[in-house]
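Given as structure tokens, the chain that follows is alone and in the form predicted on its own.
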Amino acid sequence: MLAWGRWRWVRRQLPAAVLTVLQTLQSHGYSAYLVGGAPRDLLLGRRPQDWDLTTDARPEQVKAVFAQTIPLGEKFGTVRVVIGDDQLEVTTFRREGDYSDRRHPDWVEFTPSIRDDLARRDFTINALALDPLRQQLVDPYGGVRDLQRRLVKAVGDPRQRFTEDPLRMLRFYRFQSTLGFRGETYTEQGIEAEAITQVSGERIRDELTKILMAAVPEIGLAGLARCGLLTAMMPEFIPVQAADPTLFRHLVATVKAIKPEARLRWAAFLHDLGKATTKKVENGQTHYYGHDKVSAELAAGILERLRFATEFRQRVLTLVRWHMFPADPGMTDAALRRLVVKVGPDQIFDLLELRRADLVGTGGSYYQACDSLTRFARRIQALLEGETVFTRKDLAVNGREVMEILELPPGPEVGAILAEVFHWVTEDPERNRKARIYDFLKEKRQKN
């Protein structure tokens, strides 16, 4: 039970509408509790970013109580209760069938008891009903003692719990990563890793999301690698397992040094996939030759069948493709001019980012290579502050004017064309006046 002094901070933490809520329901004589994430996050001494709240009141017993509400799944028992600008979920206390389709209840039945409710959570940290304001703490399955020994177990059989939604195995390891907790040793052996292939590629994206981006994702990643999750939902990870454990380990320590933004995270742990079938010794020294197109093809399978959105998949395999780019801060301006055109100006210093944590990830001449890597983003700031010429839509002509010129119908030889003038200019910005190509193009209709 809470001290008294904790139940008041508890209740400082409430939003009005989360207080406006409970407060209603228990004054129209129901019970009404704070569940999920709430009670977990609240007894870990958080503020929850998640209200969910569930109670003895049946939906249309919900509805009754309240100005404004919009159904949401009346069958499973929510209504959203809309409290100004904002919406709250209320779920009223159920049973649940078997999960024949592993995602959903076969049937369910609404109960009285707040136990029973709980018997259908995943985890016992997420086990937990609180009460703030009648300052009741239920916690049938020992979620509070879980919490103190920082452990994510099962509720009840965990074959059981997983069976019934394969995604809580990913769950399982989301909750190591974000929380800094261990898994029991039970509660893993009731993984059965084939199973995560019935679970929609939405599904596995936004758990492996929260695992990449989590405070301690190492935690997660192992754990997948170990239970045969990872190989299961990505196989092409089996060569990188199967071929050198340094290269996973590798990968791991790329994601925990990069920026927790998610395609950084992403294409940190995809940026070496290709070095596995790429592998080559010759006297005595390993090479990798061609390893960073290797690992954008790869990973172009992956964040496909993930479903990732399009504009997000290439960002990634943009950062993945050009990884070993050559950060040597005497580069001639025309070769930087052509690396962020690859890029592209809005990726450049996110692909530094990527050869930075690569760096660390390595555990080379971090130090030194970052100072290399510094003076290296300066010449790439100023050379983005005074020059404007990094795509075709910069330049001073248009394909219509090529054709004009060259006399030429539409084709793909126009925008050939248009990719050597690019070239050109970019060689040097001062070329991009309309006069100055134009005499370019003569010159070349002349040649030819």
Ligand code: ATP
The other form holds:
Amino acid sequence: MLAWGRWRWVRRQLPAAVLTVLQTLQSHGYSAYLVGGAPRDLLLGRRPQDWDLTTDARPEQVKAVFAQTIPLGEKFGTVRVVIGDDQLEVTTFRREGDYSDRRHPDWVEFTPSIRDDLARRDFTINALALDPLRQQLVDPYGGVRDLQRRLVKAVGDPRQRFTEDPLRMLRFYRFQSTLGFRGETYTEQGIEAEAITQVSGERIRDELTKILMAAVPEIGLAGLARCGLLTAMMPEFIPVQAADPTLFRHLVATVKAIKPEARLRWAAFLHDLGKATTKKVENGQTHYYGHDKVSAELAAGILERLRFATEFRQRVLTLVRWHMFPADPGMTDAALRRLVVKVGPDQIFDLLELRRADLVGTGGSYYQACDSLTRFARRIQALLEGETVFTRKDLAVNGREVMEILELPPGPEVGAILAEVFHWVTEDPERNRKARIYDFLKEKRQKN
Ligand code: ATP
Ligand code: MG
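Just the form predicted on its own so far, so send over the form predicted in complex with adenosine-5'-triphosphate.
Now the full complex is given, and it begins with the chain already shown.
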């Protein structure tokens, strides 16, 4: 049980809307609890990210006691309650049948018992219900003890729970990574990696991203590798695991070293994927010629299967593709400009961040990595401030003007000429004036 001081702290964390919903349901004679992540985080002394509420009131009863609601998955018992600018999900206690299609329960049914509802939840630390007003904690599976032991443990028989919904295998490692907990050995033994192929790309994507973004990604990533889930989801990692273990360790170390933004974490995790198949030893020296290109090709397949949005995919792939850029302090301004043009002004600093993490992940000194890259970054900053031509949109002329001067009809040729003009201008940004580009085009017309 919680000490009195803890209850007061818990109560102070509740947003006003959460308090209102709990009070309203209880004043109408229903029970109402916080469930899922909220009790878990509160018992750990953290502020919850979201507030899932559960009640014995049926969806129609929930709708009846609140002024404004949005039906959400009423069949599954969820109603969204609107309180001012806030919306909260209230779900009726429910039990679930078997998962014969491995995706959805065959049936759900409402139950008056909070214990039945907790039985369908994945891990003991997620199977807690907390009533902060009546100061009650419902903990049928030893969730509090496991929070104290810092242990992720399945509710019930692990094998059966993972078979019902194989995504839980990923969630097992996700909670280890986000909380910095251990996974129970018996639970891990219930994992059958191949079953993960029944789960949709989107669901896998979201859990994997949470592992990559977590405070301790290495726990989850090492676990995924150990139990075969990594290669079951992404066969591209088979050669990585067959290669010497330093490669996988380097990928994980780079993930840890890079800023926690999804696109950066994914780029870090995939950036050297191609090293396993491009390794060559010549005269005692190891080379990985073209591994950046191979990595980008392999990464493209993974990101597409996981249904990432096109823009996200392109950003990650650009970083992976060009991560071997030479960060040579003696680089000429023209070479620097070509690099910025190639990766785009909006991605160049991400690329430097990847390089920094790559260096740290190789065992380099953090300060050394920062020092040379900071000087590099300052030069790029100056370049970006001083000049304005980094994409074709920045050109002082547009397609219509090209068509007029060269007397061309609309078509692919116009784009090709714009690309040529762009290339010519990036050699020397002083050229980006209407008059000078017009001269360039007229000269071209005369030549033809
Ligand atoms: P967070 O929101 O901080 O990521 P959470 O524990 O709230 O963590 P959610 O995915 O929001 O995770 O799920 C809320 C609760 O619903 C979980 O705590 C768990 O009790 C239950 N739950 C969610 N997904 C599953 C699942 N696939 N199988 C069983 N129970 C689940
Ligand atoms: Mg949640």
